[in-house]
Structure formats: C-alpha cells, structure tokens
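Next up: just one chain, as structure tokens, the form predicted on its own.
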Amino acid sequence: MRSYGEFCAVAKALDAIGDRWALLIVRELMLVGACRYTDLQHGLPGVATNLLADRLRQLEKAGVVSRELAPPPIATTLFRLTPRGQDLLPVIRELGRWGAPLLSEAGGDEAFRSYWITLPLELYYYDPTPEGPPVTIEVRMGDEPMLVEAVDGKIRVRRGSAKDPDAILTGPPWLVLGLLSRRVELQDALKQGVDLQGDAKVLNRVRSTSVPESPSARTAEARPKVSRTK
C-alpha cells in the first residue's frame, strides 16, 4: 500500500482505508456482521480473491478488521469489524447519502445484493404515521427477499419472507427503490415492470429523508388494493 506521505488526518485515513474495495469490505461487515471469507466474496462480486485477501490484511494492520477462529462445528475463520472499524459507520452513511442521487444513473447490468438496501432504508427512511399499526412490505428485487417493516415511526429491514405481508413488491431494484423513495409514481412503476400485490396504501408508511419526492408523484392513499400477477 502506497502512502500519501502527508502529515494530514485525511491523508492518514486514506492511507488506511482509501484503497479500492476497502470501504466496501467495511460496508459488508457492517451489514452482515462477522462473516467468512466466502461471504465477503459473495457480497463483493468482481473482486479478485488475491486482492480481497490483500485488502483484509491491510485493514487488519490498520486496526479496522479482526479475524477469529470460530469453534466447531463451524471451525472456520470469521472476519469482523473492530470498535475502530465500527467508527466508520458515519463515513459509510454519508457516502451513501452523497451517492444516492447517482443511483438514478445505474445500468441494468450492475451487480446487486438485496441486503444492500438495509443501510439506506434504516438510515434515511422513516414511518410518517408512528401511531399506526405495524406494516410489513416484502420486497423481491434481487437474490433474496427482504422485509421492510414500518413500526413506531421507524423503518426496519431484515432478510426473509413473511407469511402474510401487507404488500409484496417485485421488480428491478432501481424501480422498486424509486417507488419507495417516491421519485417514481406508482402507476409508472407498474407500467415499467414492478408487480404490486396487496394494499398499495401501505407504501405511504415509508418516507425518505434524503431523496426529494418527484413533483408529480402521486400518493397511493386513495388507491384501492392492487393485485397483479406476472
């Protein structure tokens, strides 16, 4: 790893975490928690195995990542963030906020993992009706289903399916996120390939604090239940 050779806090930080893939490794460990090398490879499509190993060594040396041997029956090496690594959460959060508008420029061939939506939804979205009953939206837009729950004014995201969700959203990630952020109108999203089953009104329980709504976005409050099948 080359150093900038500057007596500057920003330069020193970039010496430690500024190399390609380093902050994405931090992102994975923040979202997934302690995980195996193969889990990191899955969450970092496109990284060469030797480069991943090199970046992990650099992050360990910088005190950002630690490794431990899990006991049987797992008996494998697990990587996790150290307390100093966890201090990078605000950095990842602000990078996500800054980069959110760039998602509108995303191409259809870019890699995507469903759980990547966890951080932005839990950080930048809220439930505008905290006095309402909890609602669950099952989102299917990638390699696994995710549950978006609005409860007590907060948005919670977790992996898995629900037995009886209030709504199910299926479609390409850029369209589903556009709908949830209200940059895309419901009817436009449906026309472009999103499938909505259940109560469309529950979409109003998810609001973004960082992405402005489209001026022409229509609310779903007056809409009846929608049920579309492919």
Given for the second form:
There are 2 protein chains.
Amino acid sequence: MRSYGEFCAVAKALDAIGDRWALLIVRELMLVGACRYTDLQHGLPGVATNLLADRLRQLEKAGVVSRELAPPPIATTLFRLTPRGQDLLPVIRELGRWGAPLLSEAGGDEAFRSYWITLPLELYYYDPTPEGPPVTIEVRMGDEPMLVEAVDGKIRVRRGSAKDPDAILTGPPWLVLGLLSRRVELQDALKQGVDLQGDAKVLNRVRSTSVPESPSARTAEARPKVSRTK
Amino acid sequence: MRSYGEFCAVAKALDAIGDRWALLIVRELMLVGACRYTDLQHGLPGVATNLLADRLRQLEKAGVVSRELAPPPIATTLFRLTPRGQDLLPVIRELGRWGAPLLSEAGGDEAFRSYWITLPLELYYYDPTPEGPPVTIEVRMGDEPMLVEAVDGKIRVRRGSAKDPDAILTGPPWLVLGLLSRRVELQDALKQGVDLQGDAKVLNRVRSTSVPESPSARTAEARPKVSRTK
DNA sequence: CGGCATCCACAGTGATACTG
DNA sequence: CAGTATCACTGTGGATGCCG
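Next, give the form predicted together with the DNA, keeping in mind that what was shown is the form predicted on its own.
Entire complex below, previous chain first.
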C-alpha cells in the first residue's frame, strides 16, 4: 500500500500494518503461535494465496513477522511474530474490544474457528472466585472442541477436550459468547439452541471485565475527548 | 471494502474502520473536534475528495461519525465523532504507541501538522512535578505555534501562542519530539537545528510514560503471549 | 503436500476537473 | 464549501500451475 506520507505515529503504524489482512495475520500468529503457510490459510478463510505471500513478506520487512526453516523432522517454513510483532497485542486487544459489540447478532454464514474465542476470553474475562477449585468447561461450537478453565482468578483457553469436564457447552458461537458475556440469559440460550450438560453453576466462574453493549444502545451523552478547548 | 466475513471481533472492527483513511479521519476528528469537510482535507494531505466523501458516508453508516448542519451564522456541514466513535480512542492510542518508534528518523518530506503532537503529548506524557507552578512552552515546528502546558501533573496542548511563555522551542518536528521524549539530548538537538529560548529547566516538566525505543533496538527475548500451551 | 508465482476480471484508489 | 464525475491506475480475489 502507498504510504500516507505523514509524520504521525498513527499514520506510520498504518503504513506498516494497515493493509488488508495484515492485522488478521498478526491475530492468527498471536493465537496459534508459530504457523505454517497452510495453517495461516486455514485461519484466514478467503485470503488469496498471492496476497498472503505478499503480506508475509511485507510484515517480515516491517520487522513484525519472522520466517524460520524448521529442522528436519518438520522440514517446513514456520512463521512467527517477532517481539516487535508481539507488541501489537494492545492494538489487537483494543480493536477487539471495540469490535466485540458487533458480534451480538447471529453471524449465520460467517467463517468461524473455535480457537478465536481465546482472544476475548483471555483478554477481557476473569474468574471472579479465585479461591474456588479449578473448573473446566468444554465448549463445542463447530469445528473443534475447546477447553475453558477458570483457575486462580484467570481464564485459560486450550484446544482439545477433557475426559471429565465440569460442564459441556454446545451451540453456535454467537450464543455461547452471548451466554458467557451475560448478554443472553441461560434460559433464553437454551431455548435458542444451546445445550448445557453438567453443572450450570460453573458459568459463574467466567466474568467479563467490560460488558460490551450493543452499539446502538449507547447514549449520546458527553464523553472524554483527547483535546481541544474549542 | 469487502467484509472479511469472519465471526471475530477484530475482523468486525476492521470491517468497520479498516479502510484506508478511515482511522486517520477518526484521528482528525478526535484532535480537532467538529470539522468542516475542508478542515478534514487540510488535516489529511493527499486524500482524494471522492474518497473522503465515501469514507465519511461509510463511517456515518457505521455509527462512528455524525453529520450536522450548523445553524445560520456558520451555515455549513459539521462532522464530529459519535460516542461510539470516541470509543476508538484506545485503538488510536495503542496504534500511536506502537507507531511512535517509527518517528525516530528525520521525516524530511513528510506532511506534518503541528496539532498532531497533541496526541502523543496528552496520551503518553505527564508532568513529573505536579506541585510545581504551571509552566507554558511555546513550540514552533512549522505551520502554526502550539502551547504545551504542564499543570497539576498533566500535559495540556493548545493551539496558539503565549504572550510570555517560560520557553520557546523552535525546530523540525522529529527533533522537537526527540527532545521531549529524551531520545535526543538537548546539546545534540541544539547542534542539529533546534532553538531554545527561555528557561531550559522547564523541559523537565515534560516526561514520557513509555519511552519509545527505536524498533531495531529491541532484543529477541521471550515476551508474553496471549495463549497457546503449544 | 507446502509455498508460492502467474494470470485475469474487477473493485478500490488517486489526480484532476467540474458543479450547486 | 461540499461535494460529484471522470478516468488512469493499482490492489484484490479467484483460479490455476509450478516446483521441491
């Protein structure tokens, strides 16, 4: 992409990572860690292969992504974030926080990967009962089961399934997310197609730090501005 | 732009404000407040007028920008951020924080507006001597003078010039910024074309909360990750 | 199979000119 | 002042092919 040619930190950042797909590539590498090319293609449904190759080169030149040739047993190229790339976590976090209210509607035909819920759960959620025993919830939203654990006040998310989870939550992503964020009541969720097996009380071990409202539910009151005494 | 079609908060956010120029329009409205169309053009050097019109419509539809027809004495259309648009402040802040190290080099032919320094100064800087008397520094970097005030522990920035500032700082943007962030020593700055009149000690009233390093100066040590027990 | 490069149709971009 | 209109150009997305 053409540079904005502005001497401004925001413009410079956008020069580096403002291209289409660039920040989503960063998201993937943040969530999955080291990735093969095809792993990235799987996590970025719809990306054209030439574009992915282009962006990876670009991000490499910008010092955000590094490329390494894995040793013999794997024998493939691995892409991973550099430290400078890891520094993009706050950007991803705030973008995700701002975008979260846009997920309140069904999402029907949109692409979804179960591990994407790692982002909101680990960034904005916590366990309000840190003194309680660790609990494990298996979440099934389609492509692969995920394990959500509440332990020591934190929420951890892993891929895989447990042999004996405290609860199993099955349903479409938007309902599961709505339930965990308490935008949707349990009864309503059950009516709309969520299935919950096991102990329903463990859901109380998952709390959001910032309850995202629907974007239209915002009032027009005055809010803090950066500047300008106008 | 085409939607990414992903059920992911980051992707949804980028669907709304990931287009070229969109976030820079938000930056302008955050810094300047209500803007006329031509004010935006002035603050976004190089934007094509049809693109600006397109983006404003888009941002309006996304609930980020509102358009109002100012009453008779002004009789023009004013654009301003909605509350939902103001919520983008953390995104702008983190993008700017990440991009700040990219400003360490000269910047020569790049466009610059003096009021852009409001962003870093008010977001990442503070007055380390809140009990001290208020001080005012007039900063001249080209197009218009700015007033930087340290008072009550905070840095405030306004347009305009003072009749009796404690100091006057004149020079190219990258050197002035380097000086204020302490990436550049006063002596070096003076040698490279900065002029400082008045009391040099007032510069100690401006401190950065996060000292941005040069991006290449980063080590390759391990850093916190979002996730993945790998 | 993994990691691209090439080709093509088309949507988005940028410069300029023009208008109510 | 706040755009719209036009047009050359570039970036994007989809398909396919290549090569170790």
